[in-house]
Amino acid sequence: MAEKLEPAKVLYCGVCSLPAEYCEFGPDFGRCKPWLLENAPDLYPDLLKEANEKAVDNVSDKLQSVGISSGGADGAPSSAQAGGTSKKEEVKRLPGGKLKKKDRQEVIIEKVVRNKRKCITIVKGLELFGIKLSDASKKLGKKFATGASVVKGPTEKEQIDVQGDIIYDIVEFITDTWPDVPERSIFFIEDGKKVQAA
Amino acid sequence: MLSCSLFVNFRFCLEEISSQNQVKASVQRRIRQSIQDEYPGLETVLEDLLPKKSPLIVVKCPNHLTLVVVNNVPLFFCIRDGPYMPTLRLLHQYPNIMKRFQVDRGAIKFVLSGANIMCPGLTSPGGVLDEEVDAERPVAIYAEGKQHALAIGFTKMSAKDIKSINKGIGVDNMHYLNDGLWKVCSLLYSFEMQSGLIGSQ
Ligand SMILES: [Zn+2]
């Protein structure tokens, strides 16, 4: 006999019924969209921006902290993207000492663990700071002698992976190099959890 | 959101239609086989899903259209003396029992508001059209860029007609997302998911 069919699994709208990915072209995409944030991130990668971007406008502007995610992630790309050739890390401000975007300005460190053995720490929000992402790649890249990319995350925005886990040198790394970034706005995420590093 | 209350006296109305409209037993074999003939890819599940004891029943609504409805769910409709075709919903579950045709990302909102599908939206870059599907067929409408179904036609042309035609419309529009009939089924099978009859699919 030929094997039973298995039905699809397929998601489902909580509020407008129609298949998530649909939801843009539904009755009342606004409604959606909390929905959406929770249930199908993936799905509209712009709407964690904007999310994100309006919940950093209730917190004040000052709160800055830096997360550091550091995940084990197998075979994550390691081509190290050759960014400028500058020497000296500066942080850039625009005018008026205001960063330029309205992000928590946190740097996350996240180990992912891929095949068992393989890891990778991510670290995503540098560029909060300024700080120019293939420029912190490569330095990551020379000073663990490991392979470092900046990649997109599933949000679209840009991150660094570095090969390796190096989570536990990390943080003083980041605060020497720059001192723009102070250790208490550096975050990892353990166990799903965001646990400041300082 | 539509209240609870609702969703049980839609249920409760259906399940009175339903009483109803039991059809005979050479007519549910008849439908059967039809829909059998018509998805042979349905075969291993169709006793799940039409099982021979458990009653068929077959409920006409205006507009011609008429429900083939399993343990209060519609499954498959027709309109006038067309051929049965799967509601959305079970489409979504086995996506490939029917040919397909996709349109692009433009005319994804004409799709959804009911209109017909125009030639040019089928044969545009994001669309694509399955050369074998002859006039009068049924098919099943994607969209680029989607994973799931979100329209079930009926072709007026051959994919070929379509592709040199390439003017006016090509498959008309029997359902679609959000219309009544998925509104319903959505309903329906929330209802009955919420009090466990179905599985979770
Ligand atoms: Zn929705």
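Since the model is a prediction, treat every value here as computed from it, not as a measurement. So that the term is clear: the rigid core is the largest set of C-alpha atoms that superpose within 1.5 Å between two forms. Residue numbers count along the first chain shown, from 1. Compared with the form predicted on its own:
With the core held fixed between the two forms, V15 has its Cα displaced by at least 2 Å. With the core held fixed, the Cα of G26 is displaced between the two forms by 2 Å or more.
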The other form holds:
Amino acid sequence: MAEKLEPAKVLYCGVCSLPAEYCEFGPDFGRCKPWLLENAPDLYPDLLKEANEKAVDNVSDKLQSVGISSGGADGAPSSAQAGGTSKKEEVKRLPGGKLKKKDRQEVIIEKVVRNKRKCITIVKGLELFGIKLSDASKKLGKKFATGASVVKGPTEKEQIDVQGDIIYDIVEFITDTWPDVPERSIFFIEDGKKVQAA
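Moving from the form predicted in complex with its partner chain to the form predicted on its own:
Only one chain is given; partner chains and other molecules are left out.
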């Protein structure tokens, strides 16, 4: 007679409801970390080491703020306190650990050809100058008597698509309509390279 097998027991995450070993591939691993540290520390030993390092950093920060640190025993301030605040600068990090870059204030204009004859002029970056994209698309559509709409680009950022090849006329229109946009911060994409419009 064959041996009867027991069903496998799977630990599911209490936050994202995925199996615990797949949490790192889930939608928000950062929210799952505390639950995993408490309920499945053996699955992610790196998290346990990271949590211990953070705890040590927090304790040292608290000790420095109170005044107890590796300074002299006679009450002399330590070198970190004597130099002013030793607060580390907060850096925004993305989920993969990469640093988040600040968006440069620049307008990028690109011409895309469809079906070998129809052109679309794409305008990116106007929102960085405080310009509402829906208003800008209406003004562009009226000025050049063509269709213009706000769409999400491949990077999930909004951009303005204008029908037609208006790539060289649009620079003057942008600088005249919105004086906050300097001409030196307007760039074209030509043959895959960024070229200054001025």
